[in-house]
Amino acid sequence: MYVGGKLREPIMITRIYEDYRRLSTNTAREIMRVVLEKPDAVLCLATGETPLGAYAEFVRQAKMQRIDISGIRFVALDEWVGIPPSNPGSCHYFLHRHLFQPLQVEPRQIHLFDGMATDLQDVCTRMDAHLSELGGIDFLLVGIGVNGHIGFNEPGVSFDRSAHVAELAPETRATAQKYFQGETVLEKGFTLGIRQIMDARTVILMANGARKTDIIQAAIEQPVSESVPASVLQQHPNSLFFLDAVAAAQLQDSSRKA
């Protein structure tokens, strides 16, 4: 199996949890496990509604256990082009509010896409270089769009791409309006590429709710296709789909409840 230029056997695990609370708690445990096992781990964590519960639980546990995260490095998965970091809808704002500020993460530990940059290719080139210097991603948490995107890797994307600027699909632009205080023009987004996602040592895709039911079935049980970018995780050497029972409802084997 070709993954990031290497031959490795895929191991895809699906875990189905009864509800969102259990889904979030178990996702938080996986983040904590990586932090404890590798104090200098490189984490790439998605934004959006789905992982909020997991991040809240991870922050709670990290504070309660007084976990030292000063050696952890954080890199961006994606960001809206043209949206300032002060905008509550930006990925930058989300990560700082829900993770970096409550955990008192130092700026030196963080490398995000600059949504306000004028040289878009330079932003991507610098992200590629930074990831190379870090030795890649140890743990990556992604969500899934209703059209199957991961990050801003929209349907039709080449699986061989690294960091790039994506033209956002209509579904992505429409869904994203809920994160902003008013109607916001969203046309492009920075994103890590599928090649970098596939090179991550562990990937968890987290999904919940009825809106994700159909696309989860396609991503897990249909053939791998660029039309459903998340389906490529079937070929990842260490990928896990963490789902609530509603999101997993259309899977042929929905008996894998954790």
Ligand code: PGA
The other form holds:
Amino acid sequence: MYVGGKLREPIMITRIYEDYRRLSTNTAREIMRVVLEKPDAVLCLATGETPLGAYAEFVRQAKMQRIDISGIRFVALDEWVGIPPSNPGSCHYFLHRHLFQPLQVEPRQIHLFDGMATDLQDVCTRMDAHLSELGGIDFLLVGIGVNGHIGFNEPGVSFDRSAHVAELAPETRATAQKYFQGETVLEKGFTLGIRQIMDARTVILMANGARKTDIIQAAIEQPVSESVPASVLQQHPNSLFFLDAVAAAQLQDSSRKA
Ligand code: PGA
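Condition change, the form predicted alone to the form predicted together with the ligand:
Below is the whole assembly, all chains and molecules, this chain first.
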């Protein structure tokens, strides 16, 4: 298949773990592996409830082993438009709280979307340019929305897009209220595009729990379709689906246990 100008064979691996703890530990191990193998790696780590356990474990291991991450670069996957970095529901706040502060990551290592910018297109253009300068993403960890979105690539998105502003789907607006302290109006989000996700050297999609069971089946076992954006990862040259047993419960091929 044709990805980012190169012809590469898709390889998709599914690993199913018994529970959230094992899922998280194994995901943290993959992050650790990248950081150790490539001390100047470009990481794109999603926000959300799903990766919280993996980040806690990664931070614990990195501190315990005194891993030098001063050369690692971090780029955002997405951000809510109009939500300031001081808001605990923002992706900015999440990343600082769960990764950057505990790991003492310096501002020079971080490039996020500015949720409060007035020129939205400029934010996207600068993200595209920054990613090109970095040479793309080495390792991307992403969750999946109940509607199949990855980042804010909502159902119907073109797979050709790079960083852009998305109209948030109704499911996304509703589900996302859990991140905020009070009812919050969410209309748009910045997101890396599918093109940039597909250009990442390694992608891990992580999912757990019953809310994700049906959409995981669709993303992995139904034909690739823009109506389930995560399904595009079936065509990625190096993608891994890390699941707990509950999220994997509807998969037909049960030979995938880790
Ligand atoms: P969650 O979000 O990890 O909070 O379930 C996933 C997503 O919507 O991408």
